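Have a look below at one chain only, the form predicted on its own, in structure tokens format.
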Amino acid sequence: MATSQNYKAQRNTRVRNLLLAIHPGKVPAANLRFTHTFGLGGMALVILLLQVFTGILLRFHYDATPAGAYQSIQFIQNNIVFGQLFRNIHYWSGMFLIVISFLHLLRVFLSGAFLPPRHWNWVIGIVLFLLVVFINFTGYLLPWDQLSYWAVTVSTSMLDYVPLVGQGIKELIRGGAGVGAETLTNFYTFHTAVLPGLITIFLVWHFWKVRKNGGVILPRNTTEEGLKLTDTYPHLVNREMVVALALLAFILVFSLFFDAPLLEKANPAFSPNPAKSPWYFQGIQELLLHFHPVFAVLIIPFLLLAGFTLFPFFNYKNATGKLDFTAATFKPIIVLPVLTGLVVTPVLVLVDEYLLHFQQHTTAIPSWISEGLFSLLFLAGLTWAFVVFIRLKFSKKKIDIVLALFILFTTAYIVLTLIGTFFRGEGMQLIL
């Protein structure tokens, strides 16, 4: 009996030491509240581990050649015990990982955890999110069916619009002028080796930065009761285990009812109509229908990404780790940008689609000016009017304005993604 108790004590000590390498020994009681973080960071880690596990199983039977890729996927689905289920889990967990990683970034921003001294961890989080998107993108081609082949063809073709270096980058990614065997080899290597290695490095760095900063940031208006320290193990750990098990159960049930898509084998000679990029690039593909290609593919995404990355480095007065907007303005300053994005974005799409046709009336003006610079300046004017309204009606604090802009642009991109995914039919025409 004594030996058994000693063994259990040693095991608990080892578990505790492992967990304390990730978490502080004690955490404020306020940070145990599920609605403060929703467990999103832990969910992302669980899905990454699930991706690694199911990906290794799929590798045993996958053939990374145009001649064998499609047949190997069919073999996995039809001839391997639980092969269809494991492919479903791998596919859907990859899609959920993008969504959860985005929601985690959103939660970090809304809780003020992007401000100093946590600003560099925000940058690491942005890099991790981009790596998650690209590891999904490189895996998208591997089934080698019509859906994946033409989605990658469309996505990589966007690089042609990047001045000077775009075509070279496209051919480097593809391994040649078109999507072929070299492309599949490149994508398979990046998907199974290069990107997982980079994600591991940045993930360890990310957790170390969180640990160095004392764990998750405190909620705003934390009471004295919430500041009381509580043992991480078992209080926080048990909550994380429950969230992880619930997430795994959800993914399993979802994968039982919904199969990962697999169309007919890729045919380079026949393009589906419409040919669309993966859903997470649909916002950019939608922009291509309304802006000059250089602005849609390069300038606008670069400005948004640079702005989101540099938000923490602006000079915020009185911002010391928590967002300093007041409770009276917090909800309106979030609801208003969401409503503005939901209403104004589709209205602008409809106006440009059916009314403006600006280029037809300005043939003497280069398209990069009429469809690019003028359109961008018009959007900049609308954004400035929005900022003026926020300053007059809600708050003049820079932190509040940054919050409103972040929510506005995020909502606008989501709307563009939904329009491109669900409301574009043959010839990329708008449909109901």
Ligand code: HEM
Given for the second form:
Amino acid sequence: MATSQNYKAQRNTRVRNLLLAIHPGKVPAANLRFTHTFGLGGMALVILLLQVFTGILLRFHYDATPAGAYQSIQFIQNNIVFGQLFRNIHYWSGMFLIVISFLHLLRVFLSGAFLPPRHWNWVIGIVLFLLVVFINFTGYLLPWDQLSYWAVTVSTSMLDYVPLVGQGIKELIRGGAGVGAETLTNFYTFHTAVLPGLITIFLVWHFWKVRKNGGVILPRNTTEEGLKLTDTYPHLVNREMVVALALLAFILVFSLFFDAPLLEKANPAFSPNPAKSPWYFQGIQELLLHFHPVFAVLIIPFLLLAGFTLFPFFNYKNATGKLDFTAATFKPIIVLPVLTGLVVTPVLVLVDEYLLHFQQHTTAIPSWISEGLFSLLFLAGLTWAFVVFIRLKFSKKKIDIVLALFILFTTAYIVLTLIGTFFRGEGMQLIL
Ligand code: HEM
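Other form of same protein, the form predicted in complex with this ligand, not the form predicted on its own:
Okay, now the whole complex, with that chain kicking things off.
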């Protein structure tokens, strides 16, 4: 009896020591509140681990050649015990990982945790987010069916529009002019070795930074009681376990009901109509229908990404990590850009689709000016009017303006993604 108790005590100490290598021994009580982080960073980690586990299982039977890839996926689904289920889990959790990392990014932003001293962790986070998107994208090609083949063909073709280096980069990624055997080898190597390695490095760096910055930012309105330190083990760890188990249960049930898509085998000679990129690039594909290609695939995404990455460095006077969510101005600064993005984006898409035909009236002007520069300046003018309105009606603080712009552009990109995914049919025509 005594030996078994001794054993249990030793085991508990070992588990605690392992977990305390990641967490500090004690954390402020206020940081245990679920609604402060919603456990989103932890969820992203759980999904990453699940991806590694299911990915290794799939690798045992996957054949990364155009002749064998599709058949090997069929074999996994039909002949391996739980093969279909493991493929479903790997596919769906890959999609959930993008959504959850994005929600984590939003939570970090809205709780002001992107401000110094956490600014470099924000930048590391942006890199992690891009890596998560690219690991998903490289995995997308592997089933080698019509859906994946043409999605990758369409997405990589967008690089053609990047001046000077675009075509070179496209051929480097594809391993040749078209999407073929070399592309599959490249994508497979990136998906199963290069990107997991990079994600591991950035993840370790990310966690180290969270600890170095004194743990997760304190919630706004933290009371004296909330500042009191409490034992990480079991209080925080138990909560994390509950979130992890609930998430795993959700993914399992979802994967039992919904199969990962697999169309007919890739046919390079027959392009489906419409041929669409994966959903997370649909926003860019939609922009391509309205802007000169260089603006759609390079200038606008670059400006947005640079803006999002550099937000923390804008030197906000008196802005501490704790954004004042209780201020009278706070709600409108969130609600107004969401509403504006929801209404104005579809209106602009419709107007451009049915009313404006800029190029027809301005044939003497090069299209990069009429459909690129003019359109961008027009959008910049609208954004400026929006900022003036916020300043006059709600707040002149730089941090509030940045918040509003972040929410506006994020909403606009989500709306473009939804339009591209659900409202574009044959020939990329708008459909209901
Ligand atoms: C694979 C993706 C990611 C994983 C696994 C991950 C994991 C985590 C975890 C576990 C935490 C601490 C607890 C929490 O906030 O939930 C955290 C905090 C943080 N993350 Fe991430 N993260 C990821 C992506 C990102 C992204 C995309 C960003 C933003 C661009 C970001 C920025 C931050 C920052 C600034 C903190 C500190 C938050 C604070 O102090 O409140 N992370 N991350």
